[in-house]
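As a starting point, one isolated chain is supplied in structure tokens, in the form predicted alone.
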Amino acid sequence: MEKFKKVIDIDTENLQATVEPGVITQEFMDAVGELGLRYPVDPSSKGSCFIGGNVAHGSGGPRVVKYGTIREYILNLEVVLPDGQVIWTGANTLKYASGYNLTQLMIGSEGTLGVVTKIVTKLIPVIGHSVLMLASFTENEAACAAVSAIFRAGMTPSALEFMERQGVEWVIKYDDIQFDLKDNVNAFLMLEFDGDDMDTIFKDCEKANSVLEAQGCVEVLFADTAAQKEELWKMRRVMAESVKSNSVYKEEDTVVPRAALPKLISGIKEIGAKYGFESVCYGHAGDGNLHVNIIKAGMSDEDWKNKLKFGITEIFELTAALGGTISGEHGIGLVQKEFMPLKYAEINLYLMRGIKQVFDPNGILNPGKIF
């Protein structure tokens, strides 16, 4: 879809835009930003990913915690069905209660039901100010426990990210980032508060700081200039690339209710010790979404090929037992489909296969994906 790269229309009166699926997400964000508007769905790969791919995977990113996933911003889709018919899935309205919501069905369907050719998005006004905080902890579990505490205290950050020490070490090495990494620090939380009134933002930051201290935080850094914020965000956004540059790895995309994060990360480490693999975890802690990068390191080729899947199975079983699911925003594709029965009963899979059959009876769209 790379030739479908037009921003067709930006409607400043209705706060909507119509865009083709091959537009790079960052370029779309910049285009609406020039008109004083904002498209807040910003996955870490926003500089290279297509907005059509974001729709296909139900993408999220750091600011889901306040602004929601892409599902909250797609109003309508033009879709080419497998038999060549072209339909609009809904309406360019904020409300929709006219039968089954085909727009939401297409989002996250990974190209298995139709080919999206136009996307109508909702936009919001640009936010005037933001402050970014970086909180350091001695233990992963303490950092994860602080996530739920922030929300229980009545605050909603615009972003709340978790990073493990090893991930930060690799980022520093990979991108030559200047950062003073203390010896006693093993985990970080990045918290962003935004709004139009700096006094309100600073009050939220002060309140958050008190909560973080009560949860065992050892240090909090504040970034309020554009350069400081960009440096911290860069550290988080290049983490996936830094992991790729260090080792053979597999990335899993777990998501659980926020309060279950300490049990999830503790369990992941225990499972890794059992099967002989290391892991580097980071992700969108504010919505319970933890990216688990399984590192081959000293694991033998035979174990990596034959034993690793049992460890991954246990990670997903733990995730499901904690009330979560096996993918928060990366999707299922080919490699995750064998794990679907860990979360979904056969009746769920039967219904999904039935939907696929109605749309694509000949199985020509992304065959073999999801189930």
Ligand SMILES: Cc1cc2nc3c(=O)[nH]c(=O)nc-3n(C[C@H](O)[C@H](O)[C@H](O)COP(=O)(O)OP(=O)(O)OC[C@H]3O[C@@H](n4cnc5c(N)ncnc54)[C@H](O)[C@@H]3O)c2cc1C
Given for the second form:
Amino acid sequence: MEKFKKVIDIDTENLQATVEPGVITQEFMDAVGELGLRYPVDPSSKGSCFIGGNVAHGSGGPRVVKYGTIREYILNLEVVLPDGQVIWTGANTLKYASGYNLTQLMIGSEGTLGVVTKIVTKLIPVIGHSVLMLASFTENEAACAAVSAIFRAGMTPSALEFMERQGVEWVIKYDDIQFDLKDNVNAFLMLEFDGDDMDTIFKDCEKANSVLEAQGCVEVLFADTAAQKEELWKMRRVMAESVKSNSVYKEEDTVVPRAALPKLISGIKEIGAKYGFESVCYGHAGDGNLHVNIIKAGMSDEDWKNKLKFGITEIFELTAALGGTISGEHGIGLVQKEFMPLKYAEINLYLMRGIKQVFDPNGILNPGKIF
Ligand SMILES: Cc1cc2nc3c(=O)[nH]c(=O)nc-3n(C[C@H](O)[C@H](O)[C@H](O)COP(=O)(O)OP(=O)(O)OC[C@H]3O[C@@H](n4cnc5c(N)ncnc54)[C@H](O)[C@@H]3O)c2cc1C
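Can I have the other form now, the form predicted together with the ligand, not the form predicted alone?
In what comes next, the whole complex appears, and the chain from above leads the way.
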């Protein structure tokens, strides 16, 4: 899709844009930003991923917690079907109650149903201000428990990210970031509040501070200048690369209802201890979405090859038992498909296969992906 790289139209009256799938997500954000508009779906990979890939994955990112995933922004799609017919999936409208919603079916279908060639997105006005807070905790579970407490107290941060100490240590080493990492700190929450009125933002920050203290937070740092905010965001954004540059790894993308996060993280550590692997967890905690990076560390090559999958199976069983699912935003593709039956009954998979059969009877689009 390399040649599909035009932002076709930015409709400032309807707050919509039509874009081709080969546009890099950040470049699309910049193009609408120049007109005072915002496309808020910002996966951490936004500097390199394509908006077509984002549609195909049902992508999210740090701002989902307030603004929603790409599912909330895609209004209509032009799709080439496997037999060469070109269709529009819906309408360029904010509501849709006209039969099955093929637009939503396409989102997250990982290229198995059709090739997306045009994308109509909703836009929102640019938001004026934001403040970023970094809260440190002695325990992972306390940090995770604070996540649902923030929402229960009536706040909606525009980002709420979790990072484990080991991830921060590796980021500092990987990207030469200046950060004073205290000995007694093992977990961090990064909270962003945004809006057009600084007084309201500061009130939210004060309220969040009280909730975090009540949840056992050790210290809260505030970043309100652009440079301070960028430094903290960079720490979170490069975490995936820094963890991966340190060790052989396998990344899982668990998601649970957010109040179940403490049980998820302690369960992951217990499963790691049972199978002999370490893990570094971070992610979009406000959405209950935890990226679990399983680190080979002292595990033998043989155990890594033969035993690891039992550990992963247990992680996914735990995720499902807590009311979650096996991927929040990274998708299934080839590597996760063996775990689909852990989450879905045979009847669910039968229905999914049936949809695939209707769209692509000859199985020529991304064969073997998802199931
Ligand atoms: C460092 C890092 C951070 C990340 N952070 C996030 C995050 O915060 N949130 C998140 O959601 N994801 C994240 N991801 C995962 C990934 O970047 C995103 O899911 C992204 O949406 C994938 O887009 P891509 O352009 O790289 O897609 P690709 O990997 O190129 O393609 C993904 C799938 O989509 C299909 N596809 C691509 N284009 C089309 C099209 N036009 N029509 C039909 N099918 C198509 C491909 O066949 C493939 O199966 C991250 C990844 C990395 C490496």
